[in-house]
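Here you get one chain, nothing else, as structure tokens; it is the form predicted alone.
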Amino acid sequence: MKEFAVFWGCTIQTRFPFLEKSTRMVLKEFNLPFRDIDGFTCCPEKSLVNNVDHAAFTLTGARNVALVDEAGLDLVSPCTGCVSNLATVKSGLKADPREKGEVNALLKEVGREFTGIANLSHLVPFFHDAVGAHKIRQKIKRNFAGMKLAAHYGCHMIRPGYALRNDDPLDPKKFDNLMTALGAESLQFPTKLMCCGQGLDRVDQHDNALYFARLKLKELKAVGADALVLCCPSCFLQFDNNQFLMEKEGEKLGVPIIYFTELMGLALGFNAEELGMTAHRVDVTSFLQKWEAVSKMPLNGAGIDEAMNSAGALG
């Protein structure tokens, strides 16, 4: 496997360092050839920077890609928005030689050059395609048989499809396949591909952001999900932090939010405290208790039902 740089982005390292921790633990456990490199900045964030100054958005993204281009590395990120933004810039510049020339003329002033040769990947399709289900099954120490998990793709893991080309943007399967490889049932539900709504908080529409979160969380309770699994720090902020705010106002939804690397870490044998899951705003105890109970039961309908009842599962 080619060596790759991890692009952490802004949100994970500043707001959720425990997600960085679980990602590093999982990458090291799989002996994957990752590196940290100096010089990365904000990706930059699309909905804010690009709408205000497209040239600044493009130049900043191109400079970040140039760092891995020059180092001969690929790039992998546990942030869907970062990969989507960088891939959008890369695709646009490769399709427009004039704009690429203008950008490189500016980058030359700081000793950089964008070529776009680096492969850019989000962590979920990277694990699906580069690591593979077979190696994952070989490596994990304990699976999630008997657990019902809801995969949240979010907007940016699979879009824009023309730039990312890593899954079907209308009918994605790779996140579901990874849940299945870990032994869980990956649930299908109507709001599966709906935007989390976190971006509404950025434009002072907090009530509408809560409305979006509430729609999905209520549906997950209705379909009996044991947890919502995602791999985007903005989506994590929406469903963990905003769900916590709703609970403070008396709305007890109680849907555990699990990051993909935390789920992988648990399967690899790390405990929740080691992975930093105690730093979540919404308690994940119900998920962990059911998993513990189910793992001791025979995998038949009666055993699973008994485990769900004894652990106080969702729904």
Contents of the next structure:
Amino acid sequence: MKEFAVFWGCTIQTRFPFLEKSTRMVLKEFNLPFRDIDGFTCCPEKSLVNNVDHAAFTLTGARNVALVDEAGLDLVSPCTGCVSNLATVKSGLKADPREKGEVNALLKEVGREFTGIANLSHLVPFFHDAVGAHKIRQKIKRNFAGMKLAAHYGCHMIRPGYALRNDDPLDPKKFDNLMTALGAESLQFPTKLMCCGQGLDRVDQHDNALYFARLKLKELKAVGADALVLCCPSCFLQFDNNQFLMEKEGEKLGVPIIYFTELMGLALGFNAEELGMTAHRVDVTSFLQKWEAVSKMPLNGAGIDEAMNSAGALG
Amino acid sequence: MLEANLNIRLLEQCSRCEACYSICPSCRHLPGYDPREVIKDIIAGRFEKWLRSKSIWQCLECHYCLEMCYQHYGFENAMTALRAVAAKRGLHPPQVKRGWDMFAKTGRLGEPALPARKKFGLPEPAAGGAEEFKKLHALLKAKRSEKENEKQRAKGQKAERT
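Alternative state: the form predicted together with its partner chain, after the form predicted alone:
Full assembly next; the chain just shown is listed first.
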């Protein structure tokens, strides 16, 4: 496997360092060839940067891609926004030689060049494609059989499809496949692919952001999800932090939010505390308790064969 | 230099198609949000009236419309364009202003939380690229004003000739 740099992004490192922790633990446990490299800046974030200055967006993204291009590495990120933004810039420049020329003329003055040879992947499709369900099954110590998990892809894991090209942008399967590889039931529900709505918090529309959080969380309650599993710090902010804020106002929805790397970490045998899950604002205890309870339940069809073939009154 | 633009010909198709409307989460859930109206106004040259509206910031940038769109264009590009114009005129939401200022100053939207890193036993964060980032953005600025001057000069010469 080609070595890759991890692009942590601003949100994980600023607000959720425990997500970096679980990601590192999981990458290490799978012996994946990852590295930290110097020089990354903000990806840049689309709604804050591209909406204000398109050239600054393109130039900043191209510079970040140039860093991995030059180092001969691929790039993997546990943040959907970062990958989506970087891939959007990359595919835009690859399709527009004139713009690429302009960007490279500027990059040259700081000694860099965008070539766009590095593969840019989000952690979830990366695990699906480069590690694979088979290897995951071999490696894990405990699975999630009996658990109902709701996978939330997060828009930017798969969209825009032309830039990411990693799954069906309107009917993705890979995150679901990973849930199944971990032994869980991957729930299907109407708002599965709907945007989390966190973007509204970034434009001073907090009530609208809460509206979107509530919509999905209520539905998950109704379909009996044991947890919402996601792999995007912005979606995590929306469902963990905003759910906590609603709880404080007396609206308790009680849906534990689990990061993909935490789920994988638990399956690998790490405990919730060392994975940093105690730093969540919405309590994950109900999820962990259910997991304990289902693992004590008899396996499907346990004992029936022995009972049918045992000696008895019929001789 | 690297400037954004809006493809009006594609938008005209948009105004007649609207396939993305039914899948857009904000269209479905936020009362009064209707990019179809915005697009019609852009085509008719009446975009100004939207610059102060909350609507243009309600696009979630989920890119769902892009995937539904036969032209791969969609609502989002219209909203992005209006946001950019609003930002140029200082009409963007305070949080976007703060985010942009932080980005322009540090090249990031936040610095690594060092005490928490220690607590979780995380390594020192890799060095950022703020210095080079600032240099690059200064170059972009210089290039832009050079272009602007050229434009003004060309205008001046044209005026002299006529």
